[in-house]
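Let's start with one chain on its own, the form predicted alone, as structure tokens.
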Amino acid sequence: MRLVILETSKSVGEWAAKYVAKRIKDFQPGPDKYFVLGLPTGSTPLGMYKYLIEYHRQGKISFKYVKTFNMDEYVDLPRDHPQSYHHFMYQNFFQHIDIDPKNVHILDGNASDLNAECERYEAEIVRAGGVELFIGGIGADGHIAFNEPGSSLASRTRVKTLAEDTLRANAASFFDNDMNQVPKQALTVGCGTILDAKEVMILITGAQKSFALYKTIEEGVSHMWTASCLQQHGNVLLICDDDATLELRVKTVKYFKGLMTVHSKLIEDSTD
């Protein structure tokens, strides 16, 4: 497990930009090649969808032969509501690149039968050859895409009955602080269907955050804290701001701090 540790959110979002570029280029995909790119909502990766926006504008990354998958979705929202990670990602990112519609995967939350769709949704995913690289965030409580507290960590794709504090911190970040407008499920992708990507990346930023990043990576893997599951993949990119280490031990944010001319490599040539 590698921790990056950077200044400011605003710096997350540009060194993750820089090493999704990377590694989709290093990828050399092409028409019978597909580098599989899984993808978060929410505020934190806002910034990254921005400087990947401008990396496109100016030539130096293209999404032609990349495919998607999201990681949830809520349950009974339109896909058009303001509100839907259908809209959030069209708005955010996909209208903006050269990403061909039908590599873009997302749970289907007005499916007639969800458990059904869940079940094609990780058909799709292994059909595709599997995740390249998942990227996601986690809750002030620990959780990842909307396996909450409790979840299994071998988990699938499936439905989800959102938990009281997430259902709060939704109503209060997206829903006009109106609880009744927020959906009570999701469908998401589980512990398990993240832990089979070959490598995971995760943004976490802000000192709401920093209790959940100590419990992922400074104590035992438990499934009352989800994201902690990382800790049994062999392959996880964590990237933080200062804000995010108040929790963690001094010595483990030197140790990390220490390493950043070995993790600045990951990144360089990057946007060339």
The other form holds:
Amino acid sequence: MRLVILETSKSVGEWAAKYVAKRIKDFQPGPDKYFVLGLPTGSTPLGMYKYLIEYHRQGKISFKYVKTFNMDEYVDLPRDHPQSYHHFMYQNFFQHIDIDPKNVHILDGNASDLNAECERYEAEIVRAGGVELFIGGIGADGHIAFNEPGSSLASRTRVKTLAEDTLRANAASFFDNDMNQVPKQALTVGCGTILDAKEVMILITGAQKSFALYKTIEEGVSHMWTASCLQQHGNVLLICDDDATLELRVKTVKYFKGLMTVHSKLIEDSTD
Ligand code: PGA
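Moving on from the form predicted alone, please list the structure of the form predicted in complex with 2-phosphoglycolic acid (PGA).
Up next: the whole complex, starting with the chain shown before.
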């Protein structure tokens, strides 16, 4: 595992965008070789999307040969609802870049057969050759995608009922603080689906996520803190701000800060 600790949430967005740009450029995607990217919604990745859009506008990165798979989508929320993840993704990212909409994949929370939709999604990921880089965030309760506490760490894409903490957090951020407006269920990739990706990159910002980060990396693997499943993955990159490290041991923070010169090489020449 690599942990990159930066001063502010803004620098987390910038660093993450540079890393994504470099991974795509180094991969040299083309018509016979698409780069497959797993994507999150939420407040945390917004900065990264803004920087990626900027690099695209500057001609430094193209998404022409990129396929995307989003992590999750609410059940029974109309696709054009301002808080649907379809809407979020087009509004905050896809409509500003050169991705072909046919290469965008987002679960359909309005499908008549939700289980069949989840199976179709898993098959689609396999058909695309698997995810090269899965990007995500974590919830304050340690969830990854909508894999709430107690989810199987071997889980695949399926219907999940959202935990009280998640309903509250999403109501505050996106639904006028009204928990009744937040859909109670979602379709989500499983922990197993994420662990199948060749690389996983997680963004964590703010003191409210610091306990979850501690549980994710400093304690054992537990289905009560599903992001801790990442300890079992061979290629994980966590990018956080100083506030998110508040619950980590001083020696953990010191160790990873000491590796910053090594980590900086990961984004060298990313946006030249
Ligand atoms: P946030 O959500 O980025 O809005 O904090 C992250 C998550 O719940 O996974």
